[in-house]
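This document opens with one chain alone, in C-alpha cells, the form predicted on its own.
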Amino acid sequence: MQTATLPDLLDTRYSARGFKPDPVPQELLDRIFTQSLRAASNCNTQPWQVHVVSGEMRDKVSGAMLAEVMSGKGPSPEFDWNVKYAGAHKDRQWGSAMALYGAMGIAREDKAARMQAMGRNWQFFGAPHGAFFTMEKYLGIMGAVDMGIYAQTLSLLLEENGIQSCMQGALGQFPAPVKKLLGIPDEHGILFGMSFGYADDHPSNTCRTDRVALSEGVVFHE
C-alpha cells in the first residue's frame, strides 16, 4: 500500500467529532507515540508531558469533567485561555461555528442543542482515547510553542495510520479533576488535549473549513 504523503495527510486531515468505540492496538499506539517523541523543540527541550487515558480510566476523567462543568463552576485553566477574538480572527471562529452547528443541523437560536453539542467536548466525542498535553508551568509561552509542534506531529502521525482526531482548548479548562485521577504534580499544567480514534458517520464529521490565501496568510521579502 502506497505510503501517504504530507501534503495529502495536510489534504485529508480534519477535526473529527464522532467516532467508532473500537480502541486502537496498543501496540500501535506504542509505535505511533514514540515516532511523535522526534518533534522539534526550543533547545531540544523536549517540554512535553502527554498523558492519554483509555478505557475505565477514560470514562472516569470524562465523568468528573462532566460534574465539573454540570456544577456551575466556570473554567478554571492553568494558562491564559482567556483571548477575546477580534477583526479577521472574530470572523474565522464565527464562520468555524457556523459551518459545524450547520453541519449537525443545530440552528443558531437553539441554545440547548448547542450546550449538548458543547457538552461533548468532555466526553471526548465519543473517542475512545483521549490525550492531555501537559507541561512546567514556569515554560510559559516558549513551551507552549513547543507543544503545538508536539501535537501537530501528533496528529498527522495518528492520520498517516488511519486515525482521526480533535484538538481541543475545552479539555484543559477544567484540570483539578484531571490531575486528581492521573496524579500530574501541581508543577505541571494542563495546557490542551485531543481525542482520537477511529471517526464514525456523526453529522459532524462533514463539517470542512476553509483556509486563507497564500497572499494573506504569508509574505515573501527578498
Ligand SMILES: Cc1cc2nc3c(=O)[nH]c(=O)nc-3n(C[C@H](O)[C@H](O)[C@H](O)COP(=O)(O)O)c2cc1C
Contents of the next structure:
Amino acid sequence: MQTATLPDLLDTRYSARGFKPDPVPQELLDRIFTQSLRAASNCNTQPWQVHVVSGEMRDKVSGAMLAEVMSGKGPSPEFDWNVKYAGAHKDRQWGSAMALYGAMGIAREDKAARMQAMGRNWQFFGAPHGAFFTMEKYLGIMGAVDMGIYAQTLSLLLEENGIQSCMQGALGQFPAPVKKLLGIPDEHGILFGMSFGYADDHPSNTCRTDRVALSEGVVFHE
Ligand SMILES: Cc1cc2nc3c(=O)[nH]c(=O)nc-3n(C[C@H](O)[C@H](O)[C@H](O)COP(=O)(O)O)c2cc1C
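Having seen the form predicted on its own, could you give me the form predicted in complex with the named molecule?
Up next: the whole complex, starting with the chain shown before.
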C-alpha cells in the first residue's frame, strides 16, 4: 500500500463527528502516540500531558460531562475560551456552523436540534476514544501554542493510519469531573480535547469547510 503524502493527508483530513464503535488496537495507539511526541515545542518544553479515555472510562467521563451540561451550571473552562469573534472571523465561524448544520439537515431556527447536536460533543460523537490535552496552567499562551502544534501533529498521524478525529474546545468546558476521574492535579488544566476513531456514515461527516486564498492568508515580502 502506498503511504499518503502530507498534502494528501491535509486534503483528506476533516473534523469527523460520527464514529463506528470499533476501538483502535492498543498497539497502533502506542505507535501513533509515540510518534506524536515528536512534535516541536518552544525550547523543547513538551508541555503536553495527554489523557486518552477508552472503554469504561470513556463512558464514565462522557456521563460526568453530560451531567454537568444538564445541571445547567454553564461551562467553567480553565483557560480563556471567551473570545467574541469579530469581522471575517465571525463570518467564518458562522460559515462553518452553517456547513455543519446544513450537512445534518438542521434548520437555522431549530434551536433544539442545534443544542442536541452540540450535546454530541460530550458523547465524543460516538467515538471509542477521547483525548484530553492538559498542561500546567502557569504556561498560558506559551503552552497553548505548543499544544496546538501537538494536536495537529496527532490528527495527521491518526489520518495517516485511517483514523479520523475532531479537535474539541468543548472537551475543556466542564473540567472538574473529568479531572477527578482521571486524577489530573489542580495545577494542570484541560486546554481542549479530541474524539477519534473510525468515521461512520453520520450525516455530519459529509461537512467540508473552505479556506481563504493564498493571497488572503499569506503575505510574501521581498
Ligand atoms: C482548537 C479547536 C477546537 C475545536 N472545537 C470544536 C468543538 O468543540 N466542537 C466541534 O464540533 N468542532 C470543533 N473544532 C473543529 C472546527 O470546527 C474545525 O476544525 C473547522 O471548522 C475546520 O473544519 P475541518 O476541521 O473539517 O477542516 C475545533 C477545532 C480546533 C482546531
